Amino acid sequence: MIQITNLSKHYGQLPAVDNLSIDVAAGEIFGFLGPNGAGKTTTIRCMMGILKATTGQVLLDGHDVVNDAQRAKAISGFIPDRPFIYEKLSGREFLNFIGKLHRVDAARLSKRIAELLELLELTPWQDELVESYSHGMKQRLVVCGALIHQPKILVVDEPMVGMDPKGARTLKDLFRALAQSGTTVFLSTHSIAVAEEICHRIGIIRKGRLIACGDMAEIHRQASANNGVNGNLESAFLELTREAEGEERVRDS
């Protein structure tokens, strides 16, 4: 469903993403982890056609995000790390606007807006201006907007920042339900606990390079190959990124 092949993005001589290849299946929740500055957001922006890759290709359900951008975007939803919302619209007006951009039929759109507002617990505030919403409410509204056209692929960059525990639980349950219905979820997050709880597979990126990929058991095997690491995903993540740092020091010496 998602095919990233030899993707690189350079800023001058700096490789923000370096020859990255990942395949994600339909109905899979794929967790994308890495330290600050690892290249996660750059990767996602290339996936969504916001940035043009230096080399490589991204296919969303077989549609090239550069050469077939309209179809690629039509079947995908995107929740950015810093969402932009027209704050002088009400929540319902904002969703109506997004739905029309996606050319959702009017009758279906009205029903879909009501369903999503109820699901994300925003119905009581649907006619209030977005500028009056809390950060967590705005984040939930952006989720509604990303799902308004029932996309086959949902790409998410740090969706739970600033959310209270109830809102975070609602999102995790939603991602699980979407995956069970066949939607592919590509989830970039700093929350290792969230990734461990809901993701089928994990990819770990550091300095633009994929340094580990697989299900939880495979990640632990890769982390413990040389050092006997046991325990949770956090331990494996720290060990893998530490090993990557050590390898870079050896190459540079």
Second form
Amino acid sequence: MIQITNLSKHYGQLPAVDNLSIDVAAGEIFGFLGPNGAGKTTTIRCMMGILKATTGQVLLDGHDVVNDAQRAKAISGFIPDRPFIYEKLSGREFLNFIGKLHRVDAARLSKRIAELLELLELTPWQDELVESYSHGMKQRLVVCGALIHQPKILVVDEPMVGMDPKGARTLKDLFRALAQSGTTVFLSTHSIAVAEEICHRIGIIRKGRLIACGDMAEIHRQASANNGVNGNLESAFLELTREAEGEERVRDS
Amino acid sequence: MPTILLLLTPTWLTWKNSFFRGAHSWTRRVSLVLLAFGFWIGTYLVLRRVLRYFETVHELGPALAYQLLLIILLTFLSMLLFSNLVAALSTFFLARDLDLIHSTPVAPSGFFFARLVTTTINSSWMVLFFSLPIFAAYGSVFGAGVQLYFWLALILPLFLLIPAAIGALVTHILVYAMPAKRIRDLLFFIGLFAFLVMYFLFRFSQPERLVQPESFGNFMQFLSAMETPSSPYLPSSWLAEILAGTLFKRDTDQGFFFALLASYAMFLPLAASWCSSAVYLDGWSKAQESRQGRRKLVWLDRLLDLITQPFPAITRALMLKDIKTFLRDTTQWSQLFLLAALIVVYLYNFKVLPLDRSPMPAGTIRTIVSFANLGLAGFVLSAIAIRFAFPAVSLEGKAFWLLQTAPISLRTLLWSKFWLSFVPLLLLGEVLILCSNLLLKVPGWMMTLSLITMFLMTFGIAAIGVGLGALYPNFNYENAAEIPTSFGGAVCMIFSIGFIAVTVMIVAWPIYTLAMSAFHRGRAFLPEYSVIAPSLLIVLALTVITVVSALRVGIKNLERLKD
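Given the form predicted alone, corresponding form predicted in complex with the partner chain:
In what comes next, the whole complex appears, and the chain from above leads the way.
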């Protein structure tokens, strides 16, 4: 469903993403992990056609995000790490606008808005201006916007930041339910616990390069193969990123 | 719903919701409407009087009015070109909702035209607002009737669209060629340069020459020069030709000029759209790349350390932070070039004043002009204070929490802002007064009175700017330029001008007494400091009251923010 092939993005001389290739199947929740500044957000922005890659290709359900952008975007939803919402619009007006951008027909749209607002517990505030929402409420509204057109692919960048435990639980359940119904979820996160809990497969990126990819067992295998580390995903993640640092130090010397 | 209209709905809904559900009180709205209405009426009456005066000049009236119309429209065009360049950069490449819009399946052409409409509205509404009383005054004096408004409704949208399309086109090309965050700086320099060149050209071309027909070979030559646009290839001249046909009943081919205007208003947006489809994604991608590093200027750090030495440690730290932030923001300090140009032109005016042709004794007329200059210089200072002192607190922006949580008093904060505004304003004010009085060759007592009054007045102007800036802070601004144009900025301007007017009225009495005594005696007179002293004492008292109350109001409001 998502095919990233040899994707690179350079900012001047600096490679933010370096020859990245990932395939994600339909109905899969793919966790995208990495330390700060590893290139996660840049990858996601290239995937959504917001940033033009230096080289490489991204196909969403077979549609190229650069050459066939409108079709690729029509089947995908995006939840950015720092989402923008028009502060002077009410929650319902905002969703109505997003739904129309995705060409959802009017009758279906109002039904869908009501469903999503109910699901994410925003119904009582639907006619309040967004400026009066708390951070968590804004985050949930953005989730509603990303799901308004029932996308085949959902790309999520750091979804749990600022969410209370109940909101986080609702979101995790939602991602699971979406995957079960065939939606592909590409989830970038700092939270190893979240990745461990809901992701089918995980990719770990460091300095723009994919350094490990596979299901939990494979990630543990890769971490322990060289260093004999056993334990949870956090230990494996720390070991893999540390190992990469070590390799670099050896390379630099 | 067409994509263009759909993409404009957030803008429309934002306006609607801000108006009906915003936190602003109705008193504030009504005062804004009254302010706007007062401005309209004022502009209309002043221009009508000027045009009526032109009409009294036999044969030449309409030609003079036409030349004035050309100058006004050319000024509008240059303002529109500059503001569209800046607005296009924001709406196409730097707006905060671009990620959201670009992650949806919106057609590029729909996006382009919706943003072009937004750019046109954002950068043109003020010009439209200023222009309507001007056109109404022309219509009323020259009896143009409904026909004028018909033409205006037809040609103004076309006239506004041309600079917007040029702005979008140039911005796309510039952003494609270099990173957007650099371009905003570049645009300010281009704009400032263009403005300065136009201002100098206008000033040094001496428009007063136009009312001295003896400088032309014969009357017909002069009249012909007056009835011809100086730049026939500019859209402002086409607009002037169309309006001249209706206003002055001149035999111009209105259809031809309308076709010219319409064809450019249709072609340029299409050309910009083609350009956008070719380069937008690359440019937009580049626009998100961060600014490059800067060199550290050791000598500047040392100089700033030296200048701020006399202040206490905390005030000094705040001042250093403010000065460095100011100097590193090109959009802020580049305006100083504009200021320098304005001062040169301001002082040049005093040099060319034909005072010796006056029927009054030279000493008296020079004193009267110097007195008027005191008020005018105060007005210039207050305009600068609105631009630099009023936003001082708001510029803390979203980092204001840092000062709120730091162990410093708000009083210290506001006083540091005050001194930082006061010193440059004082230097500027005294230089203006000293130079203009030297050029005017005023008597010694007038020089002393002006310099002391300006010294005191600067305290009040700086305090009103900083204090009311703290009373109406806007920490959530998107663009620093929007801070002085807010409601608080208007209130600040009114108070500042009121303070200057009262001060000038207080010193008017000794100046009148001494100037009139010289007029009756017909010669220069000796200084009479006993006449000046009481007025200066009253001005001193007024200044103290103004400074204390303005800063106190500001401090109280900042303290209320904690509640």
